[in-house]
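One chain comes next, on its own, written as C-alpha cells: the form predicted on its own.
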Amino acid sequence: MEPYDLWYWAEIPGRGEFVRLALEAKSIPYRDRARAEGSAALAKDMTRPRAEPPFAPPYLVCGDLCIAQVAAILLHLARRHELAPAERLDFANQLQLTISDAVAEAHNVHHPVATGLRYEEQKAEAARAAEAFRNERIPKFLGYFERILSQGGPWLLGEAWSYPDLSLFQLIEGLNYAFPRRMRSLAGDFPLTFALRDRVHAMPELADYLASDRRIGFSEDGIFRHYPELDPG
C-alpha cells in the first residue's frame, strides 16, 4: 500500500506519538515527514489548500485523504488495519477520547492560564492546578481504566491488544515522567493498569521501535513536563 504521511512536530513526542505507536505496532507503512524534513516543512504543509484542512498536527495524509485529531486518526486506522475488533470500535473510540481528555488535562497543569504564556509566567496558578490534578484527576482517570481491566482483561478490549492499550501506555509513560513521585504512590492502587503499561512495553511488535532513536524522549518542551515543584510527593 502507499505509505501514509504522518505530520507532527519533529522535536517532541507529543500527541503524534499516540499515532506513531499504532503505526509501528501494526507495521503500517508511513513516512514521518517532519522528522525527515523538519518542523518548518510541517508549518509549510499546514498552509496547503485542502478541502478538509487540519486545525493542528498531528494529521495523517494518504492521497486526497487528510485526517486530524488523534482519536479520529486512530479510528480510521483501526477500521482499515484491524487495530481493534470491528464490533467494538465505538468503545475503543470512547476509550481513546478519555485518554485524550487526560492528556489535555496533563498539559493544562503547566499552562493553566494560557498556552501562549511561558510556564514561568503562570507558576502560582500551575501549582494549584497540579495539586488538583495529582490528588483528584490522576486517580479518577486511572480508576476508570482499572475498572475496565477488572471486568475481563488482560487488555482493555479483552484477550488481544488494541490501539487504546498503546495509547494508555503512552499516557502512563507521560505521567510517570511528569509526576514520578505521585505515580509511584499510586502504583499499588491500580495494579492492572500499571501491569498493562508493562505488557505494552514488552510487546515484540514494539521492541525495535522502543529501542530506536526514532522514539523521542519526554522533555520540558512537550505535553508532559517534569517540574519538581509540581510533584512534591
Given for the second form:
There are 2 protein chains.
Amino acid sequence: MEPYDLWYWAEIPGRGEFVRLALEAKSIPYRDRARAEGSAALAKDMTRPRAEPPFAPPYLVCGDLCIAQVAAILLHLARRHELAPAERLDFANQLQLTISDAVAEAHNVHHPVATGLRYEEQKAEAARAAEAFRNERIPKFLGYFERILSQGGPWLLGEAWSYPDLSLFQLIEGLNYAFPRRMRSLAGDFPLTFALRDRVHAMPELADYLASDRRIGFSEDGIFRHYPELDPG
Amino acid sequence: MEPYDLWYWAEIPGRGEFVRLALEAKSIPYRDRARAEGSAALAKDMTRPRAEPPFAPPYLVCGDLCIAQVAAILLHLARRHELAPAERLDFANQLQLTISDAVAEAHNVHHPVATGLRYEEQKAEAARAAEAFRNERIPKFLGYFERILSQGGPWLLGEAWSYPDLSLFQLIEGLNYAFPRRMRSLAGDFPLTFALRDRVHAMPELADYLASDRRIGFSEDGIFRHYPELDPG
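In place of the form predicted on its own, the structure of the form predicted in complex with another copy of the chain is requested.
Everything in the complex follows now, all chains and molecules, and the chain you saw is the first one.
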C-alpha cells in the first residue's frame, strides 16, 4: 500500500506521537514528513488548498484522504488496520477522547493564560494551575482508567491491546516526565494503570521503535514539560 | 424504538446541548433524565457498575449501550440516524473535534486555573486568558470554519445540514452570549460562519425545540459565561 504522510511538528512528540505509536505498533508504512523536511515544510503544507483542510497538526495524508485531530485519525486507522475490535470502536474512541482531554489539561498547566505566550510569561498562573492538576485532575483521570482495568484487563479493552492502550502509555509517560514526584506518590494507588504503562513499554511490536531515533523525547518545548517548581512533591 | 436516556447536568446547556440538538433535529426519542429527576439522580447513575463506564457527563444510554464524550456520542448517532453522509463521517468527526476544542478553550477562559475553583478565585488569570482568547483564538477558529464554508457550503459538508452544523451553531451562540462585543466586531470578517448560525437557527426541524422549555439558556453556571470585564470591546 501507499505509505501515509504524517504531518506534525518535527521537534516534539506532542500530539503526533499518539499517531506514531499506532502506526509503528502495526508496522503501517508512513513518512514523517516534517521530520524529514523540517517544520517549514509543514507550515507550507498547511496552506495547501484541500477539500477537507486540517485545523492544526497532526494530520495524515494518503491519496485523497486528509484527516486531522488525533482521535479522528486513530479511529480511521483502527477501522482500516484493526487497531481495535470493530464492535468496541465506540468505547475505544471514548477512551481516546478522555485521554485527549487529559493531554489538553496537562498542556494548560504550563500555559493557563495563552498558548501564544511563553511559560515565563504565565508562571504565577501556572503554579496555581499545577496544584489543582496534581491534586485533583491526575488522580481523577488515573482513577477512571484504573476502574476500567479493574473490570477486566489486562488491557483497556480486555484480552488484547488496542490503540487506546498506546495512548494511555504515552499519557503516563508524559505525566511521569512532567510530574515525577507526584506520579511516584500515586503509583501505589493505581497499580493496574501503571502496570499497563509497563505492559505497553514491553510490547514486542514497539521494541524497535522505542529504541530508535524515530521516538522523540519529551522536552520543555512540548505538551508535557518538567518544571520542578510545578512538581514540588 | 426504545428512547435514549441522555444524562447531563440539569441546570446548564453545557456539553449536553450538542447531543440534544442532534436528537431534536432528527426527532429521535430520548429522555432527558437529570432534567426530569434532578442532578442528584445523575450523580447516582454515574456510580452504577457498567462495562463501559463514562468518565463524565454527557452520556447516552440505550439498552446495553452506554456512550460518553460528545464527539463519540454524535458519531454514534450519526451512523445510526443519518446525521451526516456515511462517506463524510471522518470529516464530520474532525470538525466536531475542532468545535469541541473551541468549547473547551471557551471554558478555560473563565476557569484558567482550575475547574474546581470559582471564577471569583481566578479573575485576574481569567482577564489575561480572555484577552488572548478574544484576540487570537476566536478569529482562528472562525477563520477555519469560514474557509470550509467558502469552499462549498452553504453547510459545512455541502448541500445538506449535518451534525457539525448544529454544533457550530451552538458554539457561535455561546460565543455571542459570552463575548457579544467581540463577536459583533468580528461578524463582518466571517460572514459565511455567522450566516450558518442563522441558517441553523431557522431550520424547520429545530423550530419546536428552540421555542420550547427543553432548550436551556446560557448562564454564569455554564461553559459560556458573560462576564462584561472579559469582553470589554
